[in-house]
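Only one chain is shown below, in structure tokens, and it's the form predicted on its own.
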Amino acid sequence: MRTRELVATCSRGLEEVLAGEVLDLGGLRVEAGRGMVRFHGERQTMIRSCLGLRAAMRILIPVASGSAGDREQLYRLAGRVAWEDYLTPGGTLAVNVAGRNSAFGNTVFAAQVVKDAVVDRIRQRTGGRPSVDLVKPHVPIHLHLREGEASISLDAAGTPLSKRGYRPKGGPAPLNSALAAGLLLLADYDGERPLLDPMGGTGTFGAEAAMIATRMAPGLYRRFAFERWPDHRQDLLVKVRRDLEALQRPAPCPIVSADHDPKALKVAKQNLGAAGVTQWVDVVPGEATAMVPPGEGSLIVINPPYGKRLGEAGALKGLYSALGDRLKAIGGNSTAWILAGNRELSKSIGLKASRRIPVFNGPIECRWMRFDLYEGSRRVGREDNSLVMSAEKAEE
């Protein structure tokens, strides 16, 4: 079976760990890039790439690229494609665009112009001609501009696959499902230690660790674009799923999800009901600042506040200055891991930080931040960087 080129796309700041599944599944020629890692891959590995990766957001199947300076380049390079293998007369369509070209201030503009490329080459090869779908087309096109030039592809996937199924359409989502994931393995979590979120919230962080705990596929019970597809081959995805299926087990050690909230913990047990992952999550009320790690050598990660609002920041300080009093005091050869979204707050934490790694929560550039918690105070020395710090000397 021939390999073909596909492009995994993430959040900026987990091409590494996103580079190392893709290899772990297979990919062959992997290469990270910026927010993407392009390898190459039969059928089989584009299916296994849609239902078992976690930090990716899209799989694309790249069939065009070149110069787009102006409406008729770009109606040239997509009309280049044959669309009528993947695209039956009566089939639907959609454009997804992103990047940005000056040629093209409105993407609208620039979608339009490839479906009329797409329709227009169908029409002259058969006769008949498909139509837009927005919510769930036969064939989704991602369209990616740059200066001066353009490269189309298929989205296998459709849907992003951040949106696993398990969080209700239109709830608050301060933290993708992918993002969430990405951020786990970063921390190298793999199962093999409890894990706590005192700041559960809806249960994000609770639901991807209980996926990864148990070698649960995040895709493997939704559907995909691919298979609309004239060319699908319903005998591989159902290989794939069996082979997916087969190396699920119990999550080895706790993982516990908490918050103060009373409606974010009954929307969290809904969630992790619908991921089916609800027997391997403990779900409980609890302050953030007065936080218990389930057992020796804890996983914890949190996502707090931001305070990008006007006059938020100053009330927070108190939040992480808290946060920071309680992992001091918590030792046990746990590590803790923040994602921080505001420079000035995450001083407050009054913590050295032993990594800062930097990630993107959508168009907020954030530090994802490694503590090592022990036993005690440790003793400033040259040869010994101690753990707790004044917030004043924290690191940049």
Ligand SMILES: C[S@@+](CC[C@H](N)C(=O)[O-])C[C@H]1O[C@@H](n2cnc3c(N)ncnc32)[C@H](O)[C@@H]1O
The other form holds:
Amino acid sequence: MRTRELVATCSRGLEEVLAGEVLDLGGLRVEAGRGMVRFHGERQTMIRSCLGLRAAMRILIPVASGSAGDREQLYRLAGRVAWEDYLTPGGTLAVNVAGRNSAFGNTVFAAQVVKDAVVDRIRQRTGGRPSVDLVKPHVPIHLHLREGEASISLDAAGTPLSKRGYRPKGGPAPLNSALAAGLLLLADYDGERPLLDPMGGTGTFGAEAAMIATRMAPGLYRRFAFERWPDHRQDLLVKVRRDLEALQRPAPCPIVSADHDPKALKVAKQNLGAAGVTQWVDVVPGEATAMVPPGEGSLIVINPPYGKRLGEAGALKGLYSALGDRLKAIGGNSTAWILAGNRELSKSIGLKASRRIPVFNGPIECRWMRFDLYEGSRRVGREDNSLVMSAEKAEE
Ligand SMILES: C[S@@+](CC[C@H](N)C(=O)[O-])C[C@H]1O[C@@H](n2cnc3c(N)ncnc32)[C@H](O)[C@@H]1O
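Output block for the form predicted together with the named molecule, input the form predicted on its own:
Let us now look at the entire complex, which starts with that chain.
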């Protein structure tokens, strides 16, 4: 079967872990770029990428790339693609735009040019006219702009892969699921050690950790744009699903998602239930500054509030400092990773990070900071046992 070029996009900072995932699923000529991984594979690899990649946002199939210094050039570039192979006259399309090109002040204009080129080509060749459907198009088209240039791709998944299909309920600041999974992979999490998220919010780390630990493919039960394409092979999709299902196992170690906000706990329970991982994640009330990891050698992952609004950051300094104190007291050969989106606040943790990996949480440049908590070695500050609430206790 023919192999073709594929591109998996991701949050910046996750390229290396995503490249590792692509290699594991059989991608060929794998090359990490900026916010993406380029590789080659057969149709089955494309399907497997959509269902199985944890850190990826989109799976793109490039169809045209070249100069786009003005409207005419972009129109010609888009018009060269054999859209009639993908889109029937009654079919629907949508154009999603990423990147920037000063010839197209706003991305809506660039999207319009590509849409016109596709519609005109189908009309000339077939006499029919495809229409736009922004929600569930047969063919989602991804336009990536660079200065003077553009790349046009088919978007095989459609809805971004971070939407796992269990329709998580939002909270005040839920992490993107693909980013959460990528951060866990950067922390070398494979399910073989206990995991605690003491500021679990809507349970995103918990859900992704459970899927990694049980080897459940994140896109196993969602739908994809490629299922609406004329050349779709349902037999291959069924085979890939079966192969992925066969990999599943029970989670070998405990996973705990805690929060001090009862509303967040309620949403986390709903989300984990919808994701089908309730049995692997304990959702418990708890104060992060009194956290107790669920076992020796635990991995602790924390996405604390950043305090984006004026005045909030000052108030959060005390929280970061108390978190640092608690981590110092934990030891137990645990490892903590904190997603820090505010440099000043991260200094208040008062611990030296052994790694600081730049990652982007949407537009916010963050550091994924690692702290090694050796037994007894850095025991400083207060240790107030009256504050300590174990996960089991909190559950009662
Ligand atoms: C940025 S949100 C985490 C979002 C989470 N990663 C998700 O995907 O939903 C921070 C969470 O920390 C919780 N939180 C803040 N201070 C806390 C504390 N002292 N103890 C426990 N939870 C706390 C908040 O209730 C909020 O849910």
